[in-house]
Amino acid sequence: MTANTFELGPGYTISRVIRGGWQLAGGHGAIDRSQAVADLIATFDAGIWTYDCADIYTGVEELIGAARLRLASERGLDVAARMKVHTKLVPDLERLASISRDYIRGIIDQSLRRLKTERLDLVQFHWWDYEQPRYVDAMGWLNELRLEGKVRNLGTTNFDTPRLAEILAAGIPLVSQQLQYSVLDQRPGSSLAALAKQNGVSFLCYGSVAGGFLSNKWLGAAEPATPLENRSLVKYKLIIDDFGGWELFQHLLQALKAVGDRHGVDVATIASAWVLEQPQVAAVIVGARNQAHAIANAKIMDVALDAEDRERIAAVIAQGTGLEGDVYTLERDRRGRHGSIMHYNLNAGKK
């Protein structure tokens, strides 16, 4: 590993920074595909040379494998192959109880072909409900896909403790977890870790910037009156809250500030790069709204905290409630407020 780059697997080396792709699914305002192309080639050319997508996120695959041919045509197939592209699996709510291995081996199929490929570099898969409980069985059925050579490495996304031990227990071969991690939420760095560290799995982070609610703009604003402009912002506010609120959070971002100062960066740089330096993490995975986002997110890699700049946002988190539970217990909860604003049947009727 350098500090540009981690090996996730063996002989398989990924970024350090992933280029996210939910905010190209549309829920952000209209996508300019040509320009969507060309920006994710340039978030390859500032270093950032893997990418996130999803069976969910609506033409997401289609742009990526669209930039995979096109850097395969105009620099060679050498070049392309440096691109990594890591998707996810997310079986609708309704399906769970009957899930089987035709509508698994469906769902890599359409990816597969959406992306342009041969092999799925890495396959992350995700679980609504655990009261279903075959998500170990459709773990199983994706490692039949792996040993095929369709898939090359296997992950899971916002799996808790004890059911990331269920599936390592059943001898799933997994390289990574998927899941929030942020100056704000904390909750994979305690018994998730652990088990993590024991059975070689690390983390790919999302939620490092706080759908943008980590940045200067946010410095010294008023808190947001509802409703909130996205969905997103409505997902993180509610982790504000349960951080401490908006006064602490107002704190919180002036030592991100103090620190980014020191460093020549901004307050969503020092943010990421704080997530970067926690035990486990490989990666964290951001969005670029334009080349310059794209390549202003490769600077994350450059930052070295040092141990004042720790102590400084230490102190501050020190003093928040910090958020209740496992990862993603909040959000499994279909009737609280975290969970209540999920979406959970995205691939239904999607060819």
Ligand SMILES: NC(=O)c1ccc[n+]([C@@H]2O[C@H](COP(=O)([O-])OP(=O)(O)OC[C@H]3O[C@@H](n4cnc5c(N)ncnc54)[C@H](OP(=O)(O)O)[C@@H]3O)[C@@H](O)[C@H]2O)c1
Given for the second form:
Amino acid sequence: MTANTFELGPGYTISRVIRGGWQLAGGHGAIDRSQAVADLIATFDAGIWTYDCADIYTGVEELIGAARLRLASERGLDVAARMKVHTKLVPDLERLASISRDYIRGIIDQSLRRLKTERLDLVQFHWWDYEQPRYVDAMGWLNELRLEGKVRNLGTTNFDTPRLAEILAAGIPLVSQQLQYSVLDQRPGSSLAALAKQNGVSFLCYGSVAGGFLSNKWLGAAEPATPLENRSLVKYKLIIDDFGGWELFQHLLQALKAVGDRHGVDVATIASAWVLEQPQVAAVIVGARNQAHAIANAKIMDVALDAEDRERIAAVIAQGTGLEGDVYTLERDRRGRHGSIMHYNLNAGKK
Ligand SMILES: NC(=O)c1ccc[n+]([C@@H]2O[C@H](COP(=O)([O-])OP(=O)(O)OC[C@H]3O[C@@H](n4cnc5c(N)ncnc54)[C@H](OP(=O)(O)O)[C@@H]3O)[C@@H](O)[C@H]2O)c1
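Can I have the other form now, the form predicted together with this ligand, not the form predicted on its own?
Next comes the full complex, this chain leading.
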């Protein structure tokens, strides 16, 4: 591993900053498709050549597929092959009870078509409801597709410690788990990190800038009133509330700003650099609507925090209440504050 790259699986290397795709799915403003493809290529040129998308992010696999084709035609297949693309498989909640090998195959074939490739680099599996027990079967069918060569690497997203242990015990060779990890949310740092370490599973982390809240823009700002601009901000405002509230959040921003000033970078860059240092973390996935922030985020890989920086940030974190439970336990409760804002059946009618 250098500061900028991480070998996630044997012979499979990614950039330590990954461009998140959710912000290109339409919920953060209209997408100009040709500009979005140009932005994806600008991100590649800035050193962020790994991308995150999902079967349920409307139009995003297609945009990344178009960027790959354009790189291949303008710069050659070798250059296009340097692009690494991580997708997800998120079966609809209403399909979990009747999930089948054919359903899984259908979604993988759809991702292959949209991403204009013969093999998916990494498929990250999500499961909405543990009361439906067939997630291990579904991972087994995904593993068959890996053995057939349609998928290179397997990962999970948002599984808690006992269920991840169950999947690993079934012999599924996972390279990664995608999850939320930030200066506000250290739920992955305890039991899940220990299990992941034992099994060689690395973390790919979203939410490192909390939907943009962890940035200079919010330093000194009053607590925002609802409605917030997009669903990501609604979701991360709940995380801030659980962390300890707006006043403590402002102390955290001040600490990140002071650290940033020592390194000549902004709050968002330090917030993501902090996540990159945590145990088991291979990469941060940072979303951006366009190239402005997407390119700026390459700087995350150049920051090396020192003991003084870490202490300053830890001192504020220690004053927080800390988020409750294992990874995604709060979000998984569909009647709770965190879970009730999610959409559960986004694959329906998409094929
Ligand atoms: N597995 C899952 O369940 C799951 C859940 C959530 C997200 N994800 C993945 O992770 C990615 C990122 O997570 P997220 O969607 O929660 O959002 P996030 O990365 O925490 O926040 C993205 C927002 O932060 C702003 N931002 C990015 N870099 C910035 C910078 N350097 N300075 C200031 N603001 C900055 C962007 O604003 P602009 O748009 O203005 O640039 C963007 O709208 C997603 O795109 C998606 O691929 C996965």
